[in-house]
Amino acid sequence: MTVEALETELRDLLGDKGVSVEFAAREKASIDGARLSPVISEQLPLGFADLVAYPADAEQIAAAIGAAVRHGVPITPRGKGTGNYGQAIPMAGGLVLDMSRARAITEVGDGFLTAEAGATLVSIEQAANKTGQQVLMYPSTAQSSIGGFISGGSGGTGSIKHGMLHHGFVLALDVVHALPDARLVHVEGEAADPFIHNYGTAGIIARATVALEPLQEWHGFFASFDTFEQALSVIRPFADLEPTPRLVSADLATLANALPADPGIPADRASLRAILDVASIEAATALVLAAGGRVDDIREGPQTSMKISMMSYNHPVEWLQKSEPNKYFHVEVSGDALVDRIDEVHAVYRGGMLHIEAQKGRPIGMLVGEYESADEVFAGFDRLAALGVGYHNPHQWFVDYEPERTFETAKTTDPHHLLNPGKLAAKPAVATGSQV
């Protein structure tokens, strides 16, 4: 590994501003958000970039990409940070590729849009919005690029219809392998399967085009209860709301009382926030007086969307963490359990208590716990299946989504495994500890 020979090699190509050897750049694309979980803090640091690149377009990114496999230097793909688990930590150190200037939003067309990889989720919809569509999901941190989102996600605002990111969401990617003429690789439909939610261990994707749908009113909605009880009553009602609604989320009153003052949502109270169109509010609402709950407000425009999504999904326990540092961690945990048998999921964990997403077919959400040790994380694992709740756990950074298809890929994508190193393990199955 020659990294002083690369970082000439990468001036040469990049210009100087678009490489780092600094010890505050390096230290920057070396960490992620996993002190979110309490598990991963325990072993960081994970590991330190040598250098940084900053590739400004799809094609230096190729070409930064190209550089670093001449040199037999690792790659860590990097794009907002915004990842919980430290999948964007270089743990075998190398180059940390940041590409966060790659951010142009290159063609809208009916139905799709095409930007780099750098470009947020937040500048994508409003692309989008200027023609009258939308993104068919983003994530719950919106200011997260296209393809950290498209590398690190599963699904998130705009699930509840359109299930995950393999479902249709992506329709082609230029991505590129880890060889010495390294170039962008054209693919499309189906043969985009192999590059999604593997951290860049196949693949580095440098350009994306995914779906887009017909712009909706959507409506910010709130609503709260005397007890959570009576919020999980209507769970799997409001998922069923046409128009489909965008994101419906539900917690105890804990989190009202850990979030900063708001109207709509109540101290002390069980709250519910949901994303609608502006069609299925009376029915939203009928819901929620049928269950004894009352309408806290309804609210206008995209900041509002924006702020109910920065409350779904692992932003609860963000909350609650800041809270009560040190205190919480969480498991991610799907099924009909969730509602039908609340208190038992709730005693799997000392403090446990559960954040829940409507979705189609099952309800999804973490369960959330007081933190002693990883092994009692883990042995709740066990509890939790017996009473028929499925889970994953998200407390380490392996692939998990088609792993051995992930494998078998970067044998011919990364023949000298210099890409995320660390991340793809050989026995993925054993690494994960999910049940879905």
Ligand SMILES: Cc1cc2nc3c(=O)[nH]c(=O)nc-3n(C[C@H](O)[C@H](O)[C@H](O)COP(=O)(O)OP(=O)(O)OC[C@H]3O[C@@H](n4cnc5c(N)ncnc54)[C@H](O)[C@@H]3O)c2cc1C
Contents of the next structure:
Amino acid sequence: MTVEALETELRDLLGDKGVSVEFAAREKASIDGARLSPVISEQLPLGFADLVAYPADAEQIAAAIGAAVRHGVPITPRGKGTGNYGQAIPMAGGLVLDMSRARAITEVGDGFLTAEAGATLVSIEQAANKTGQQVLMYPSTAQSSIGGFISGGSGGTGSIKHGMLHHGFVLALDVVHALPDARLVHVEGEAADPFIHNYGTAGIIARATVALEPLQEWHGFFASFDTFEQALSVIRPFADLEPTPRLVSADLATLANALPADPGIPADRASLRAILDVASIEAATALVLAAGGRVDDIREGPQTSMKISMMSYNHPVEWLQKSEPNKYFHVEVSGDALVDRIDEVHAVYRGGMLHIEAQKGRPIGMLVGEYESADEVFAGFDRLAALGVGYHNPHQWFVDYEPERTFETAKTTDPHHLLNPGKLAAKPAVATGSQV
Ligand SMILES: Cc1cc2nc3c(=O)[nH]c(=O)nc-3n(C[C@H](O)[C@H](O)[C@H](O)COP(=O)(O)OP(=O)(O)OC[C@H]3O[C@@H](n4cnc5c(N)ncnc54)[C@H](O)[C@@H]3O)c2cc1C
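Having seen the form predicted alone, could you now give me the structure of the form predicted in complex with this ligand?
Below: every chain and molecule of the assembly, starting with the one above.
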């Protein structure tokens, strides 16, 4: 049988620790963060791995891919499986390539760091800090892998200043094409773009070089307000603080109450949390006080920054879902209307609640609603657009960032359609809107 023959070859290439056909390992490799979407959850399970490989370095990643291609077995790459659209689910079965052992940080230089695909963003930030530098951005799931972030993420802590991950964060990649003699192919600068945010469908990232900048002295800043409108009123001014904050998140009291207990997040108050350069704290405090809020805590140290990061982006949604399972969904949203027309934005969905993140130019956020049906979720998209709200549909798994370019690239890099099948094959059934 093809899969058994591949298993035998992979054991030769990677050793016994490098392959598993155990049910538990296959099951773990077939689940990602898609449970965040009730629309996708209704369609689970979407696929099940036949075997899992754990290459230990970039060269083994290439060797495993070559073997799978020679046996005609589909390959789904996997970092930490935290992506929340089902992108890491092996829909055609076959091989899941778990990158967690290939996690070496191979070089830290002036302004750059090179790591294997499975290195976590936490370890990358720590390695950068040791050389007096910091990574330009990392997702709120900071324990996720660099390969998964580049292939499935968008931005996070650091994005106020540096935008999204396709805005200069990735300097170079070693990618592997799905060819029988698969090897590491080095691409730099613009040549790396066709491999960003398309779920490994055009090539699998074995090694990445990302940009660093000089380390700043960051403080965790916690403020609270009587009303969410007061917190919203400082979101844009916070984005314009100098030096630019690394992160600024705000929540209604209901969402803030669902977050992990913290003295900086008092009960039943709208919460604003920020990672601020020490030089901007005085100005930030003045903004909070002028808006009628209060500063509850200011803390030093990288742990506080990580903690604040891990309560940003989708995390308030996830905490809310934990506190009341099967009740909520979310849509990724953006634009000034999130501040200027908040009551209308909230009214788009039953129980509507916005979690907001400061960005240069236009805030972004997660609009939470109470879930009834997929149709109702999708029907809200037009109403959001009519309010001038940009939206992104997190309830589908198809590549929706530059899909045409990915199609073209994959013609040569994946001629047998073996890379993460099911993610590039069809057009999304529902319009996905602009990228948030
Ligand atoms: C609560 C919550 C909060 C989140 N917050 C953020 C956030 O702030 N910012 C953000 O950008 N994302 C966020 N995400 C989404 C996700 O966690 C991140 O994008 C994360 O960086 C993905 O990394 P991973 O290692 O878990 O990747 P995975 O989930 O394992 O993979 C993601 C996609 O990339 C593919 N892939 C994995 N490794 C490779 C590789 N080496 N080469 C090619 N393709 C590969 C997978 O097949 C999959 O399609 C959040 C998710 C959750 C559940």
